[in-house]
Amino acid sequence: MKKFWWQDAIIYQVYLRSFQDTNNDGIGDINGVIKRLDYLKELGVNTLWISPHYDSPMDDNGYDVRDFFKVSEDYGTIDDFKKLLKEAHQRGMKIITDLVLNHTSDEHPWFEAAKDPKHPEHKHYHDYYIWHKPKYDKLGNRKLPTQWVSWFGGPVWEYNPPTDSYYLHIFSKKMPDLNWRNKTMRDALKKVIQWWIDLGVDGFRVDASNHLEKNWDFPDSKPGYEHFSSLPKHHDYLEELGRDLFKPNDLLIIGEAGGATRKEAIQYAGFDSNEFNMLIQFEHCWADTDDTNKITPGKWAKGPIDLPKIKNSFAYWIDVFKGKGWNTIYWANHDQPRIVSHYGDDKNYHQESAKMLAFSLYLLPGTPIVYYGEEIGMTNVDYQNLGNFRDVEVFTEYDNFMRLGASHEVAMQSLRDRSRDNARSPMQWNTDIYAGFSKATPWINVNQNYKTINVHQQLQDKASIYNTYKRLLKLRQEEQLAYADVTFYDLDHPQSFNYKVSGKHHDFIVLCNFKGTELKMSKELNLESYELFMSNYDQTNNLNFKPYEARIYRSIKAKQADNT
């Protein structure tokens, strides 16, 4: 099998706005990433995924692009970005960026022309977006074209008086959806992509990639997600990009597409696909929702963890891509809670559960993605006031919760548990003011636990979460675990997360107690030819596992031949 450079990648996602501020305006910047390249390389990272860096009004922190060819002034200049590419490449590191294809900002020049019949280029750009004339009731009152619901809550339609029509936005109303059926628009976006390729980027993570096509019959249903998600024709658009741009330039392309079937996953990211190299899906990311909660419903309703769902998801996706494509492993990204708060215990067993989550994930085959701050066990936010939050989604959902009968505190706790701001608080570098992120008040509050959870402290502690990550990532490379075969044990067990993986030099057995109560592992586990290699507790007791205890056993005898 041909090897591709990205199969050996250790990816680290940088949320640019929150990583490191170097000009003391309270906002992370490109120079901040450059400043921390050596830290990342020492951790074991060789590929950085940078969140949107484009010029933007920042309604959705850069996913609302105003100018695809310009770097946001919040983050620096195009020369800063060129320097980042140069400095990273000199260290043998790759840079991939977010590619936002589904929509633009409503302040983008295309939309400014599209919405204004008096604009000299209105006719050219109007069809770059998706429009629908109003409907009217029997009394002549204007009605929405459909009852479709935005991913951020509320209707997907926003009325534009100058054209007497609604434009479609499946996210924020400041992010109008592009019309991918318009070839001229597609060609314009391809020029954008080529421009960044020519600049030297090594790939893209394609945002909201399964939403490019819409049902143009506009049937009326609620919430209507099936009419703007994963429609077959969107593959045509991705295939075109892959054929014309992605494949010829040997790029790493990671697609975001939840809900893909086995067949569709291979269509997206099989070795013979022209679309992506890897797929991000979210099957394991919300395995703790409470369907009986009608006050803060959906992802906002925190419930007990369904561990078999998590394990079966990992096993399923490894099987989907085995020999046919490439698997991707990760716990979370900028849209999910902090993993140690989500599936671990950030109060009573912070260090133990953070390490357990690392043990359970980072020996699995495929390419790993570490989210910034995960390597030191950063936790969910501790904000006490609604005004401390920044995510546009939070305020829409808070209003929804109140309408459904939630108290203020119930709504606030749901936001603290589940909001996207959990994953966006400033990186906790040290115990200085604002956690060493900035010398000015940050754009979003620092989590107050930064004095006990920070990089500086963990660099000094050989047993820290950081050094656990560093050791695991090094082990991945030495044992070539990206290519390993894995066997899961007891997939339907509600508390243990156990598997065996075959490395280049050794086999490993990973045993994890995923929950906060003690557990006795099965006597059927055969550890006779294995020795304890790593553990998150100083003392272990046969098959009796303490809360969140995790161990890695290594085969005593090394392999004689290279099994790759």
Second form
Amino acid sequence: MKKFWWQDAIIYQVYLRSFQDTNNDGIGDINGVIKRLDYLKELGVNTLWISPHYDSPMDDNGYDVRDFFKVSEDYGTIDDFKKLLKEAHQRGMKIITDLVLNHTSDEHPWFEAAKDPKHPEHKHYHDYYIWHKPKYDKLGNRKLPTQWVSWFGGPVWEYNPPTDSYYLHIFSKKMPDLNWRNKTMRDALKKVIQWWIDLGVDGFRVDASNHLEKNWDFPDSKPGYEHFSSLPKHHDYLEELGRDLFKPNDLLIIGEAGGATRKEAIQYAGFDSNEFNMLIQFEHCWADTDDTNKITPGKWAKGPIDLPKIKNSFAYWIDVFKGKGWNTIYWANHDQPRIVSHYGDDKNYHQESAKMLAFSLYLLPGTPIVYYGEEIGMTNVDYQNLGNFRDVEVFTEYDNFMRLGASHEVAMQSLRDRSRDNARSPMQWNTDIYAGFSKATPWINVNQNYKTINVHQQLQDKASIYNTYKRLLKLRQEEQLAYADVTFYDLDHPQSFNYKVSGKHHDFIVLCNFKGTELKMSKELNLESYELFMSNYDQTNNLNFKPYEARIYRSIKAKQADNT
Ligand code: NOJ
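Since the one above is the form predicted on its own, can you give the form predicted together with 1-deoxynojirimycin too?
Up next: the whole complex, starting with the chain shown before.
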């Protein structure tokens, strides 16, 4: 069963900027992570994924890297980072960092040279990025090379007067895309990776990994995503990194690659693949969009939750990797709203729905990734003004909504519901000023509900969301649920999330009412040889489930010891 160390990983994603500030500048830092290692260990976590810690102008909170070899001054020093590795390793914990390979900051020295014909190294670096000459209409007006749309809204092209050409950026205009066809550029990035490996990191989460290759014929279409997503050649680049760097160093590599087919998934993260060990995919993340909304389109339009879509996505990915590779399970990360606000009810059933979401996910096989604050049920933030937001995507999309005819209030509501800033507010440690995150005004507002939702309070309460997470993560390890077989019941039922898993000592049946109305579970569930093991309500009533009620039943008889 077990082949690699990372199969037993329980990953916790730390959004560095928002986790714990120790030097009181209002920004989370590496020493803050060190300070909280014992807390995380106690929760049951053994691996941390740290969001980008590199030197950056922070247009996209560090995904815009200015110097790959330097720690951002916002976060500390290289010595702090070395200390983090040491302290984590002493506790038997692993550290994986974000690895941003698709683009750099426009303030990276490579781009500074690439964009400026007068720069002494212009010739060398120009081709590190992707350029296109302008087109002209009949009147001689300059036109964009294509109508491709960036992931943050707006065109992917930005005009650079000194070279009279456009550069490509599939995220913000301060994040020019690298040209992976250039071998010298690839070799330069490989040096970066080797450097962090030599320092002692245990792995990477590879950002935007399916976008490395572009269609260099630049065919016109809108939005044109197919011309810069999942093109076959990007596997060659990843294979090269894996063969030369990832595999020889026994690292944990998690690829961020949405939309992979079954075959591609195995190519990325099959046991025999050199590319990754695990995949982050997204099908379950936006199962509540209203596709008829043309004013705040795509993920920005909230519709009813399509629960079958969510369940089918989990079932699908477990099946894809069964025996062939390794699965990840997670609810949400820094790119989606808070899960309890998104798929639960943070107003009327905060505790119940947060625990229900935990029950429904954390007994499934694979490696879990818990997002910071999820373990205490942190919620979306009620941002009042546009000025409260910090995310670059918010501002490009706000302009987009306005162009499409939205009123300010409609646009604001959409941002409040769906923006990534919801998941980036400071960690709520206690009831002190700024929730114990910092003594200075934080870079982004603290959620006003920190007096009632915080770590300190939940540590004292045996039935808290935190203690529920702790118990579930412990159960996962004791029962080796990462390797479990799972059977889903009623995948197409719109309200129940039910499944059976086979643990090392016991089998478990998980029954969840995913909605805010009562539900009578099917009589066909055979619970005769099972006993109630955990529940998110004090009282349970046969198969009648209250709003968001969730239960775990355990087989009464323990299994024979397996000596294999
Ligand atoms: C994916 C990251 O998760 C997201 O936060 C970031 O904005 C983009 N990649 C660009 O690096």
